[in-house]
Amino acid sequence: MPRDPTAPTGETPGAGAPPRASTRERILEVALELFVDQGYDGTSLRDIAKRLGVTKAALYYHFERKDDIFLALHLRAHELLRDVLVPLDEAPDDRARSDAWPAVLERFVDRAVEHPRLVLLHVRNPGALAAVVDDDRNRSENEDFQQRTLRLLQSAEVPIERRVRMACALGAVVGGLAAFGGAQEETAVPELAEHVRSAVADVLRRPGA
């Protein structure tokens, strides 16, 4: 196996070295603070290498391109997203489903919260989002969420006034936010989370309730 360009000189991946995946979590970590901060088109390798204290040579040991590190971030995304969808995948059946919709909205904003900077990842960088659009992995697990949630908002078991709110309440999430990408601080993404909560509630409510 070749050396781990980032592993200590002498030292090689099972040898006593730091493991490989730690060396990759810090070159992502420091992409992500890099992207939010000065943009995806504004960071190089030669920076994220610089944060890093290492050669931009060894950064390639890890990722071949600056597109890679991007997927990768963008992939996590995808892995918080099954944990949103947890209630649905335990309910029963579709009315259960809908029942849950809330919770599963609300998980959504919570994960926003605990993970603010991917969150701005994405909404300040919209062209490198679209450039991994077509990657295999981002377009399958894509379209398992899309379908899943099509079928539940298209489903017969679901009076139709409570799919319309159930699709408006969606909307109000993904828009609010995308306001987040205004926040100057990440100290001010919970007040911007519980105005998505009010407005996702507001949505939800049934007239006169």
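Basically, rigid core = biggest C-alpha set you can superpose within 1.5 Å across the two forms. Just so we're clear, the structure is a prediction, and the values are computed from it rather than from any experiment. Numbering follows the first chain given and starts at 1. First, how it differs from the form predicted together with the DNA.
- Superposition on the rigid core between the two forms places the CA atom of Gly171 2 Å or more away from its counterpart.
- The Cα position of Asn125 differs by less than 2 Å between the two forms after fitting on the rigid core.
- Once the rigid core is overlaid between the two forms, Pro159 counts among the residues whose Cα shifts by 2 Å or more.
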The other form holds:
There are 2 protein chains.
Amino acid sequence: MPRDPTAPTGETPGAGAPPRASTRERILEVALELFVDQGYDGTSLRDIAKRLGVTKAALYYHFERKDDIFLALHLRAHELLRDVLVPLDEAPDDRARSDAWPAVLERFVDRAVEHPRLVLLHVRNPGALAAVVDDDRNRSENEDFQQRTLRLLQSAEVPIERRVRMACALGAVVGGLAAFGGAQEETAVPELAEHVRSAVADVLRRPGA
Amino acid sequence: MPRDPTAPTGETPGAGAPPRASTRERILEVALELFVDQGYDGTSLRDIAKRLGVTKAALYYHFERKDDIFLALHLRAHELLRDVLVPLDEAPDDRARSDAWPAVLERFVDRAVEHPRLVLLHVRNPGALAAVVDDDRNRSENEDFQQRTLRLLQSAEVPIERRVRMACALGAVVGGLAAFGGAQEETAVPELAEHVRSAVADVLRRPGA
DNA sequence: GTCTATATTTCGATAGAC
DNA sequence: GTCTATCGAAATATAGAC
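Follow the form predicted on its own with the form predicted together with the DNA, if you could.
So here's everything in the complex, that chain up top.
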């Protein structure tokens, strides 16, 4: 069952078997790496195919369009960050939502350190991201992480000092991921997470926060 | 004297005259905006030309290649951040350089808030940046901001806690710029700078920092 | 300095054999 | 499920008139 961008990319679970990833999964792995390093537009299907040792046309068996590769990765990130924003849901207004920001970022760090490139993919490809949220095949019932975040960051109900702090705290997480999670994941993940969490807490503990 | 990417883009200083920007300057302005919003590869010369009300071919009078537009913007950022890293120069080793990091970021914030898109250009186009530093026409005698930064961030002489803090602090600056300096600069610049500086200081004042 | 017109290359995407 | 071959569109870049 190819060509469905929302497919969970089954790993062909052969018995007790070798962890050999499916072609579809390997496409997504390679694409994620290249999209992060060279950008979505800077990566051609030929680049991906060559890296995989197949031809361009083979990719079209698994994905109908190039966009669908990005869409599949986006949906994976969306799933990863699914419950990150729940602390915002119970809040009655933006002021209260900004109070919940430390809890949100704590959850965010936990998920993000496990899949740093999935976060960097979005940060470094705002154009492709914008195209995908407008896409009809991407009818996620709930709003996007970045959409809700951006709206809260621009809310007039929250003092500007605090909003800047919130943006800086979010940026601190991304900065940590870019430096230590992006390239080779040599840094121990739990250690990285702990230090980033701690830095974020310090940003949000201060007056304006 | 067109087609020199290192040219300072003279403003045609006509006497007491109207601050009408030169075409070359207007190309760079539009290109910067589009490169940040759509990405370098996602922006065609036709996009730039259309926005300027000229044709594609006209751009080639001012810039020999598309790369040269990016290169010119990169050199402008390089000039902007010229003296940001001087606190590192006096330090004898990486440990001492990490001690100078707060001073570096303080300088960095001052420059970056004035030209946020020049920073975002690099953050969002790592591919184009990599191509430009390998370019022979870009023989800046001194090393790049990001090169020196990345090297310090990976130095084994500095404890990992501190290095993560340093990366988070840098990310906090970028995060602040992305949220409040990137789109429309409605936020008062000195106010933004002050809050970001304060957040950075809090990240670097802590144990690991 | 800017134009029209065109050359050249690359890209996304399709058709059909195996 | 992957291949060869190819199409059409769009992009970079050039040539030469004005």
